[in-house]
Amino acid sequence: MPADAYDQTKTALLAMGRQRVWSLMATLFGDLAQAEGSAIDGPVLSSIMAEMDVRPEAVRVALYRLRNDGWITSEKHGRTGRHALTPTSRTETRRASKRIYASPVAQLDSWQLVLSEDTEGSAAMIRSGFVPLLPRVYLGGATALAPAECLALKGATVPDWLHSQIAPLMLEAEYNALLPPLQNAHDRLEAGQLNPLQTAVLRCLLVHNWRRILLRHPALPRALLPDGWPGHRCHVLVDALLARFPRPVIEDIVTI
């Protein structure tokens, strides 16, 4: 049954990790709300979070808490407060989205070697989406921008070592957990079998539990990866199962 299989969906991604009630909030409005003048009304967010087996006093903490750190703001509509991300955070959930939402099949393979003056920009060099090879050399796909003073050497065919020394910059084991609720999903459920509420609750898990692997990591270029490494079998998946169940109109979810 359709509801089985989103049950187990569901149960399997809440389980993944330590779920913190005000980032899978987080997740939320930039998956649900990110348009500009979108917002959420509270007994809407109080109905997918319950869906979510979050409990009401998790959910208060968890907006006070965005409301300070200035992610989330609030006001009263009549009875009913409404809610929605603030300029800023807008903008860094778009600037995110770029790479949460691209296509596995738009990833370039075209690579190169990067070697800086000095070890003091390492830090600079891996926000860049750079990641250290050895002291001062780093490697990155053709678009990262490294700085002026560089050398930047185009790639060329990348031998197996440097795969074997990349793959355990890539979170392997956590792609790996995460690919099974990913499959089963996949594989059990159908477009149009869910309701608006189960489709917001579906789309949440997805993109936090994709996120917050994927963005731990550079994005690197498909020739430096590891052969057969998981990240891009999830990625398939993600990008599979967020364009069968599109994001819904807000207005469309019940409340409970």
The other form holds:
Number of protein chains: 2
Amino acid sequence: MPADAYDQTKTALLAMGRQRVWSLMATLFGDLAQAEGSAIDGPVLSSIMAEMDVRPEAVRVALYRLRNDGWITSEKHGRTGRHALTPTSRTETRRASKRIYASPVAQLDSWQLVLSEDTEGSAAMIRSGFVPLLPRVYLGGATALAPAECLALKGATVPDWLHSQIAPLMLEAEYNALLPPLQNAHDRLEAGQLNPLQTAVLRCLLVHNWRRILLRHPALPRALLPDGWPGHRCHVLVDALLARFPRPVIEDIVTI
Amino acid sequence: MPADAYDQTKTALLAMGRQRVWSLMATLFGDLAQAEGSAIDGPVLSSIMAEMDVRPEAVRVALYRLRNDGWITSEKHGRTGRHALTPTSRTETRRASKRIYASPVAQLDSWQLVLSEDTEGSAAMIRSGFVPLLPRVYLGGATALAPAECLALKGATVPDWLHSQIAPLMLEAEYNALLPPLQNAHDRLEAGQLNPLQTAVLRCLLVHNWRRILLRHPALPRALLPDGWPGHRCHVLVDALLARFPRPVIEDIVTI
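For comparison with the form predicted alone, provide the form predicted in complex with another copy of the chain.
Once more the chain from above appears, this time first in line as the rest of the complex follows.
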């Protein structure tokens, strides 16, 4: 029964790490209502969140917080609230989407090692897409932009031990934990067997758990990662599932 | 007066750092009697060492030590002792001579950065001609041979701060201290104005002070060193002075 597989997937993905309601809601808006002019009506939002076992009060608190942070804007249309991303959060969501919804087909494979003058500027290097391997030593894709004063050397053949040292920095354990529920969903959920509400929920949970790991590390070329990299396997599964369950039309989501 | 300049040079070079008699004597054999079959007779050795203000007893102690270490072999010819390098020490001396007497004309300028798997093997890396810049990070000439398991990256344009960080590792202060006496000798000592004994002493002191710094660090390409590198300026002066005062024929050295 597909409902079983759906429930199983939902439970497993909801159980991964600590899921903050406001963060889950930000993912939902990012996946379902990222398009310009797109909004989610209160009853639809409540139904989706309820389907993810979030109580109405927690939804109200999260909405309040997101509005306060300038992430969500709400308007009244008659007795119904309409919620949408703000111009700022839409821009930020779009930027993150480039990585979240990127194709898992490997592109760039060349990389660089960057040596900085001192141990400062580490946060800036990470923001620029570099992984800090050692104090003052960073690894990144060949197109990542290092500060001009740094020494940047073109990458060569990567020894196995370097792959092994990079893996934990790229959250290998987190990806390994995400793999089984994704694989199960991929093996058991069939296209067309979920209604729009279930589809919205599945997509939200997939994107949420994927992005929670993905956005905590820079994008490194495959050459720097071990063979069979779990992050890549997760990417392939997320990509396949999102394609199998396309974004529903918001108006088709039946409210409770 | 050249004798003045000679005395000044001798005093300045003898005053540099702690000059161990056995080490000074090893330098003397390396410069004066490196050729196969070459030996220094006891009276000549005593005269040269006396000219360097070493007392006869200290000469005997040093000779005893060098014989004990297998560095010097002594034979009696009638009442005269003849001292020479052993086959082993001659081989080691020849190897060191390649760097000590190398031409100061810059050759290789390409370099590499090597990343090792862990912090072990640092001593082996230094022996292989690498400078340890950071734990696990080494710099060396492009022809230096890193262990196969290391990551070796071709060098690029060197930023100024890297030059500054390399300088102390390449004993910049020591070279800066050696520069003034070398410059003074170069400016004031004229070719042909020293007798064979003085020439042997000058060469010994030049080579000794030069090698004491040189052999404590690997040979790095000029690209990795700051402009006007004092080590290079010392090299040019030592090279010019050794050429101006060629190795004397041992038999021409007049004993006291």
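For the two forms, the rigid core is made up of the largest set of C-alpha atoms that agree within 1.5 Å on superposition. Numbering follows the first chain given and starts at 1. As the structure is a prediction and not an experimental result, all values here were calculated from the model.
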Exercise. Once you line up the core, how about residue 100: does its CA shift reach 2 Å between these two forms?
Worked result: no
Problem set entry | residue 75 C-alpha relocation of at least 2 Å between these two forms, rigid core basis | no
